[in-house]
Every structure is written in C-alpha cells, then in structure tokens.
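Just the one chain here, the form predicted on its own, laid out as structure tokens.
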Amino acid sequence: MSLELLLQAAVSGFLMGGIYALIALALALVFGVMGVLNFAHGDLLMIGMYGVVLVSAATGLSPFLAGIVMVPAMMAIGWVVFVLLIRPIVGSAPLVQAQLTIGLSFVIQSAALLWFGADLFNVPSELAASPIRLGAIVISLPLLIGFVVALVASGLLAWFLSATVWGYRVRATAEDPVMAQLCGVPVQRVQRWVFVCATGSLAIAAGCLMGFYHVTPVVGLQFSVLSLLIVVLGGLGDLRGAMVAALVLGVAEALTSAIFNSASAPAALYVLFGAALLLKPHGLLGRGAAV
C-alpha cells in the first residue's frame, strides 16, 4: 500500500465527507429544534436524487443547478411531510417517532421503485472527463464542486443561526421551546419552517451527489444510516460536532475502502463508531447530549 494512494484515498474521502455533512447537518438541525429522529431522512434525499435526473434530463442543466432548481419543490415535500407527518409526533415517545418515520420510508421506497424500477440513474457530466492533478493526487472535479457547494450551503446555515433574529429564534427554541414560546418566539412556526428548510437543503445535496454517483429506490436508506451515524457521533444537538464527524467518517470510510475493500468499509464505520462514543459519550466535541 503506497502513501500516494492512501493519501489520495484521504483527500477523496474529506471531500465525500463534506457532501456528508450538508446531509446530516439538515437531520441534527430538525433533531436539536424539535427532538425528531426522521429514519426517512435518507429517502427524502432520494427523492431529491430522482428530480435532479429528472430536471437534468428535461433541460440539460448541470446537476449541481438541477439541485438548486429542486429546492422549491423539495421544500413543499417537506412542508406536506411536516404538516401530516411530523408536527404530531413532536413531543412523542422515540418509538413512535421511529415507527412512524421507518413507515414513511418504506413507502418512498416503495413508490419509487414503482415509478423509476430498480435500474441505476446518473447524470453524465462532461466535468468527470476533467479532474485536477496535484502531483501524484487526482482530484474528481464534480466531488470537488460539490464538496465547494456544500461548504458554501453549510456556512450559510452556520450564518443564518449565529447572525439573524430567525436564527436566534431557532436557537432559542431549541435550547427549551417553553422559554422560547414564553419569549413570544412562534415555536410552532420555528419548527415548520426548520423542517422545510432542512428538507429543502437536501435537494442542493442531492444535486452535490449526482455528479458523481447513482441513485436506486434503496440509496435512501444508505444515507439514513450514515446520517443517524453523524448525527450521533457529533453528540445529538450539536451541529459542529455533525460536521466534524461526517468528515472523519469520510475519510475513515475512504481509507478503509483503500487498504482493505469497498465491502469492508462499513464495518470500519461501525467499529469507528462504537469506539468514539465509548470514549466520547458527548459527541466528538464533548458539547451534545449523551447517547
């Protein structure tokens, strides 16, 4: 195994984990506002996933502004979602919260598979015939676009919380939403607009992904695993702590993929995983709740 190629698999794998942290951070987001765990959040990108093939097809946009034209519909999902779905199991027991969640991905899967079959969908890209060489490393252009798109989409999050009144609003309510709603803080409003958005971002990471990868009627559940996985990992509730774990699995996920095999990699997650929240029941971080 020569350094080259386990550098390489690093550098790759730092990328796919900032793609990873825009997904998850839109999960610890509706977590830390509103105490949902949604196990469909992986399925909801997939839906993301098909309507960048779809809008690509139909106009020939680059799937990166295919996700940016997605976002309004994406958040309309997210709005019906919520409205059916989420608001009244707000406050409800986990079981619940997973029972309810689980049903609903089972029925995007199920639909989509339907509608599209189990055939492979991408988006050709005449950005993956131009990757970049650094020396010996050979960096794919559409990841590294859309490593860039998601940075840029996380930070704005990271602004919206820490520099609007909306965001002070959101912040309030997560820390306790009685307060909050003493304060006259709309907590109920709050938390309808924090899921639609965090639904809407998944378009943008769905448009990050379609450069370079596929999606099939069970790439959802994919995404839902290594998002709870993320979310946990950072410490529940706390968003840098999401994104510093989704780069680390990224990169443990690459490194892996490279001196053993692909097959071997999610194992390396998991044993990753339980080692951390041994040592750091809080979160990478030590600023979340403990699991």
Given for the second form:
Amino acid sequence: MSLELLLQAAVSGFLMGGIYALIALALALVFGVMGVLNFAHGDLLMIGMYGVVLVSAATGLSPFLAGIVMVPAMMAIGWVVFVLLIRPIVGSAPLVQAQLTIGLSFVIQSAALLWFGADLFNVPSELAASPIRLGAIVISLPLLIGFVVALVASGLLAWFLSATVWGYRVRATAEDPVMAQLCGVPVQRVQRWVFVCATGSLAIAAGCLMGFYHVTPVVGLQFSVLSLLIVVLGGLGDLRGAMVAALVLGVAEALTSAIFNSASAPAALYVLFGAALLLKPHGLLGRGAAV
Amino acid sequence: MKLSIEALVSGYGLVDVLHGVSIEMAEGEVVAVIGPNGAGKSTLLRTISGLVAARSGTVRYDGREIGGLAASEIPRLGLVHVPEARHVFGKLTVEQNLVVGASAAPAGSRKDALAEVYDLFPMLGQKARELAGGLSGGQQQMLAVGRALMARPGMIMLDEPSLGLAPLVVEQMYEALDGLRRSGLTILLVEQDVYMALDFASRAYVLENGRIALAGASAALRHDDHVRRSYLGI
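Alongside the form predicted on its own that was just displayed, please also present the structure of the form predicted in complex with the partner chain.
After this comes the whole thing, all chains and molecules, with the earlier chain placed first.
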C-alpha cells in the first residue's frame, strides 16, 4: 500500500464528500424545518439523475448544465410530493412519517424499473478522458467540477440561511414554528418552499454525480442511507456539522475502498458512525440535538 | 373598541378551558387579566392570537372578526402576542430575532422599527450580533418584547413578562413597558404578580375556572375583599 495511493483515495473521497454534502444538506434542511426524515430523499435524487441522462442525451449538454436545466422540473416534483404526501404528515408520529416516505421510495424505485429497466445509465463525456495530474495524484475532471458545483450550491444555501431575511425566517421556523407564526412568518408556505427548493437542489447534485457516476433504479437507497448517516453524524439540525460529516464520510469511504476493497466501505462507514455516536452524541461539532 | 371578545369558549381536546369569556378594551387602554394558575389566562391569549381555535363566541380586533384567521395573519393586523417563557430564537442573533419579528410589517418600516427598539432597549443594540440563546432571562424578555414591537403593533398581549426574573430586572422591564403605555399602545397583560398587574393596568379582569369572576378599575380591585384574600394575601 503506497502513500500515493492513500493520498489519491483521500483526495477523491474528499471531492466526493463535497457532493454528498449537498445531497445531505437538502435532507437536513427538510428535517430541520418540518421535522420529517425523508427516506425517499435518495430516490428523488435518482429521478434527477435519470432526468440528467435524458436531458444530456436530448440536448448534448454536459451533465452539470443538464442538472441545472432539471432544477425547475425537480422543483415541480417537490411541490407535488409536498402537497400530496409530506404536508399531511408534518407533525405526525415518526413511525408514520417513516412508513410513508419509505413507501414513496418503493413506488419511485418501481416506477423507474418499469420505465428505464434495470440497466445502468450514464452520460458519456470527454471530460473523463482528460484528468488533472498533480505529481503522483490524478484528479478526475468531472469529479472536480462536480465538487466545485456542489460547493457553490452549498455555499449559496449557507449564504441564504445566514444573510437573508427569508433565511432568518426559515431558521426561526426550524427552531420554533409556533413562535415563528406569532411573528407573522407564514410557516406552511416556508415549509413548502423549503421542500420544493431542497428537491430542486437535488437536480444540481444529480448533475454533479452524473459527470462520472451511473444511475440504476436502486441507486436511491444508497444515497438515502448515506444522507441519513451524514445528517445524524453531523448532529441533527446542525448544517455545518453535516457539511463536515459529509467530507469525513467521503474520505473514510474512499480510504476503506483503497485499503480493503469497495465491498467493505459501507460496513466501515457504519463502524465510524457507531464510534461517533458513542463519543460525540451531539454530532461532530457538538451542536446538534442528541440522537 | 380596540378588542372585543364575546362569550368566548375554547379549550384543548375534550376539555373546555374558557367557558364564555367576554372582554372589552378601548384604544390605548392597559388591561390586566389576573387569576390563579390553570384559570385559562394563557389559553385566552392563545385563542385571541389564533394558536387555539375558538369553539364559540367572537373575537373582534379593530371591529374585524379575527376568529378563524391563521396565527401568522393576526400580527399583520397589528395584534401581537408575546407568549409566556419568551421563546426567543436561541440560534439566531439578537438582530436576526428582531428582523423575524418584523415579518408582519411592511419591509420598508424595518429600519425605523429597529432604531426604535434599540432606543427603548439599548442593551439589545449592544448585543445585536450575539446569539439570543446566550442572553440572560431578563435580556431575553426584553428581546421578546422588542421583537413584538418590530411588527409595529397597535396592540400587544404580554403573558407573564415578569416570570422568573430578578426583582430589579422586573422593574427595568416595567419601566420600558411604561414608556409603551404612555406612547398610547394598547396592552393586554397577563401577570401572576397581582400587585404589579394592578399597579400597571388601569382596569383588570379576574379569571377563575375559565370565567370572568370579577372586573373593574385596578384601584377598586385592590380594595375588593375577594381579591385581597385570594391574590394579595391580605
């Protein structure tokens, strides 16, 4: 095991972690603002990934641009899902929420299977053929672009929440929805728009992923589980913690794959997860709710 | 009438808490509601502000029926509720709390409102960029009142503003409230400290078991035998 190989894995994992962060932030925001842990999160992402494949094939756009083109469509899907399924379960028992969103996950998976079949889809791209070399380390260009796009999107979200009046209202709603109402904040509208925008942001994440990744009907589950892991590891309700957790998990996953094999990576993530829960029950930065 | 409540019945689940409460307040009046724990004082305010649905009866503000409006609509009409236990947004800064408080007012008035609140509570201006969660209880209460004023209200409802505060802080709090009273703001005050309430308000209602047991001018209530025995401990 050479040092270069480990460094290579760490860099790739870090870049991948940046994309995980964007996916997990959307989940964390929805959980924070309406208290619903959406188990169909990864499946909504999967819809976005198929969308990127279709848009790229039809227009020849790069997956990153196709992802941005897909944003309005994903927002519309988010709107429908929120109004029909999520709004009725805001404030319901966690088990009801889990059952409903897991059910939605199965429905989306089955629909994708019927529509696209079980075949693997990806977006062919010349970018992959021209990696960047830094000494012994090779950085895949699509991965790097995906990382940058995801980072910009996450940065925009952070800016919105910390520096705009509507951002303050979103955070106030997350912290104390009843008090937010008494301040005149239209809490239901805030919840709807947060869900719509979180779903829209998955289109951007889907574009980042499709630069180098593939999509199948079952890819959603993997991302749902990963996002849940990141959100809990970061400390429930702590967005900065989720950001750090995503990068840590990305690196850990890549290192495990490099040292052992890729089949052991998910197990290693759970070992890391268990250890973190024991040692840091309030999240990596110690600022979230206890699990 | 600024506020006019008639035969209001409300409660939670199967239980009625208020059994036909009627209250009238004129513009600029300061009125207190006193009564034992569990009498329904907080439920009364929560029903007026739309957090609890009225089961029957009417609530009119500025002549307009507000029963059935969403809780987030009522502050837009100028009626703002400062709930018990302050409920500041602890993870937001002091100034962000105030800006959220201005959600019910037109965006153009935010700057002036902010200046006025900092004028009334200079401490909030000094701590504008600190997290509200780090403030002391008294400072949080001032923030809660300041946040309500950001909506440019015509009337505020205060639920136990002195609860859990040190006597000196309570005094400061009431000095600020006195300024608001003199500026002509209509105030409905729920207060466990009956001396304080009767001192501050010109009239008061005594709420017992969800009914108005007694009402009158504060000066008269101070000398009422029932009030003296039950609430003033004389």
